[in-house]
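What follows is one chain in structure tokens, specifically the form predicted alone.
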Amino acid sequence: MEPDKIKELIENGMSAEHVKVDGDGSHFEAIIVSNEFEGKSLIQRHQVVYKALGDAMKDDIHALSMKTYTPEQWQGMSN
């Protein structure tokens, strides 16, 4: 599994303003910015992403570290 494929799965599976995925083929790191995270706990945010990834999370991705932000939180990070 390539980082670009994971990025594509996330973008196709949920509404996201920004997705960046890096990794080495088995371990990945993702930054995801989405309105869907509004009012959700960290665990609920990760569940949204896992749902978007579907079976790839079980079969092809061995480790995924995520940083999830609402657009407002993301904007605050760049100031």
Given for the second form:
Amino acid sequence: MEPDKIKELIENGMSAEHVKVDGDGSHFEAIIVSNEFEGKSLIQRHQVVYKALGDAMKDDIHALSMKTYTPEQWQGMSN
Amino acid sequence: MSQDIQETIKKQIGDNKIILFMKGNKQAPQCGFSAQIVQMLNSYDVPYETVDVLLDPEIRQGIKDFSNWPTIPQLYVGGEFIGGCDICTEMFQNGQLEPLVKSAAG
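Beyond the form predicted alone, can we have the form predicted together with its partner chain?
Up next: the whole complex, starting with the chain shown before.
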């Protein structure tokens, strides 16, 4: 699977302000900024993304490392 | 997921303060991510249990249904799902994992 396809799945499956995905075909790293993460633990945040990815997680993606931020956290990171 | 697999998993998690569902075992992890969590737990020098999901396909799928989490490894401390390799590594680095594991180990 290609990183762009994963980015598309995430963007279609949840509301995200910023999605960046890199990877080598089976191991991927993603940075996702979404207000859906508000008040959620790390596990809950990752489960939102896994839900958006659906079956792709079962078959095509062996490993997805994620950094999940709310818009405020992302703002704080970039300045 | 069959009822008895769910019961088996619930019992394994309930009976062990620290339990890692992984590929392989402590001496011979069969996947890099499983090996990473084994190393982290070993660095704390606390007793912990492991379950090799490669030995039982029903457990391998059952644990994913149980926690609504699609990947292995999965770490449970004090009966609670802590996370996979990604989250455990983040907690290891920011110092959250050690107190959690050590207090559970007692």
